[in-house]
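Have a look below at one chain only, the form predicted alone, in structure tokens format.
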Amino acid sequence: MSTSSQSPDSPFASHDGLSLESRVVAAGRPARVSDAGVNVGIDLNSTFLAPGSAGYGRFGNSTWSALEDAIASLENGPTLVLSSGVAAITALFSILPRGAVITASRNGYSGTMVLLRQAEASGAAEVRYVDVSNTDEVLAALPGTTLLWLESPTNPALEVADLPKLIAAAKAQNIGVGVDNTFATPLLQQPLELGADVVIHSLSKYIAGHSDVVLGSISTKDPALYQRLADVRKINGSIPGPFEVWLALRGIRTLGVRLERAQRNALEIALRLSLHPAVERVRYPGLPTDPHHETAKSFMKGFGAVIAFDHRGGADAADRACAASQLVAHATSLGGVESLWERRHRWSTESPTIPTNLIRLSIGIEDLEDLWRDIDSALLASLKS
């Protein structure tokens, strides 16, 4: 039995000359046999007779293999599945030298940014914060630089990196590049094909897309470092569960459609939020007029389907409109068929450089008109409170 997607005896074929959106419906499919399953198999066992590859339930299974495979045919790149998006970022900053020097965006998943803050007090980094979408700043950066992280679009600013140009000049400095793919997912752009070592995602929303499952993955290129970090799950135990890789599995079918019919919400929701009486300001790249727009379009097949405003109320008004809404929910999370708002500095956690007042509007496969007039009439409502 395969213990992960990149073994020699793998049962899962490779689909190498399908577009993406063929790829999410049949990657990671059983071999095709007579009377066999057209969908993998849940694999409860924490124990496997030896001899044999598998060895043990912490060192992988088939169902984690056939996910592992699913994405790697998306990002183009051995992948490892890990318990959580913040255990696959953590299992990268964990293999960096003590005194590492990360540039990152000062604008980042709450979470990521957290890691960034605990590496520096505890001395295990130097941390260089600069706008990723201003690519003179981060360029400036880069010397001494032993990994540039990005996160593009970042969450939840809405802001673009140049990623051709960043990491060209980061590899020709021989600096490692990771970059978090969640908003974009590898149907909008595919980093590693751009040359970067390492792309990660919270698979917790829209490879999954239902709200249902916490998990993240890892893919790289290079062998040596599928290696470490393959060890790094092992070791630490931070390895998913076969029933919430299942679930992934099956979300990840529908990812082509869900994400076109967000992607068209989206759009047209951030044209309204943009001529609406209680928004100051509204930060999505699918707009023409948005200071990302050019820098995206040059690079990424679509604008993904998250948008950001600052209301015009502040923060106590932008609180009342999350919480007045019927359709769209107030949660946290985003990427999954429902939408989702939230006013982000609820959390103590996001980043200071972010306003109070900002709402994060995770768009989802609902209809259009339904949308917007839950959305409309619940700002409405917060301007009169």
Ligand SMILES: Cc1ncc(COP(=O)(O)O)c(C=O)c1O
Given for the second form:
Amino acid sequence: MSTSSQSPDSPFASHDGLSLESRVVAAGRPARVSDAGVNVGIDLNSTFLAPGSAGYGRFGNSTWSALEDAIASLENGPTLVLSSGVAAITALFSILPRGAVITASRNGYSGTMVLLRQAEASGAAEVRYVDVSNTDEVLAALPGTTLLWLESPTNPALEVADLPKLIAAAKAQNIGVGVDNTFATPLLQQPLELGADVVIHSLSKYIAGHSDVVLGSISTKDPALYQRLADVRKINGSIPGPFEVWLALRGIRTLGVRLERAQRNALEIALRLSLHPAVERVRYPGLPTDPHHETAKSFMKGFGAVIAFDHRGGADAADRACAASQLVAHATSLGGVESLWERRHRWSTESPTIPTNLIRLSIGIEDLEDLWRDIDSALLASLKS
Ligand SMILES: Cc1ncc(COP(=O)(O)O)c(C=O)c1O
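Following the display of the form predicted alone, present the structure of the form predicted together with the ligand.
Next comes the full complex, this chain leading.
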């Protein structure tokens, strides 16, 4: 039975009556007929026999459909999977009319910032950069905006946009709204339910959850928009590999338990970091003292498991800390079962508004005390030059 949350022609059962924690487990499974597998297979075909609608491997794939169904069930909107999160954002930006006005965070994910700067430089779009956590500033930028692009919480500064208020205000002015839901996941917030037109994910992070794939998705309840984006994927060829999609499908099954545990670890580690002599400032919306705590608490179901903090000893000391850990890996990315950290300004593309001594720490599902011992000793060691 196909429902409004599923992609057109979805062969999968609806799970609309279930909680999100059950849907991550149950959605995108094969039909329950005798001897069917409980999991979909890896559909390794570049072409399909005629006559029929499948056609060619760039047009669709049964493994993609299963993951699309699972994400559709969580975001409540038909979903397309693409080759990366950046491919999903690029697909959305590519369908904006030339000269579109994009209102976006001034320090969102660095890859998105590069895309925005390129769109400006080529004349494809005008970009209004705002502090997405400053609701009045965003509201003031809305008149004349074509697309309000909300990454929330932001990467890496963990700022939180008041999604219910901003989405409602933009929709009242007939402005398109896209949300990058990578940090929160649909378990913590569902932007389409708040009225956003499009939600994108870097599935490479929490949804796949094991730092072993690069993938993206885009979800929308608008059938015409869905079709335009499906055409972009097909024509531009930003398609995912079936094996990567299958890995993400395997990963999504444990999203609920992974996130629950990682968030629990993250809150405790954020509290301890805020008392640490090597730490100048902790950025984590779960801390009651965080400037974004009240906004996040007002509509999010949790605060996620990414923490950022500014090292008191500056950029060099931050680098020394990241190099000194034994359990936490010194690597980019986030959302995997394993904890990772890095100083964000080791990348030349990081926004100038991000402090050079900021470390982004993605908390995984390891034992809390093992993690803390490692983080504490790496930070203490980094204070000695
Ligand atoms: C918030 C956010 N959006 C999008 C992306 C891009 O995703 P991908 O690396 O899958 O292209 C990232 C990657 O770090 C991200 O953190």
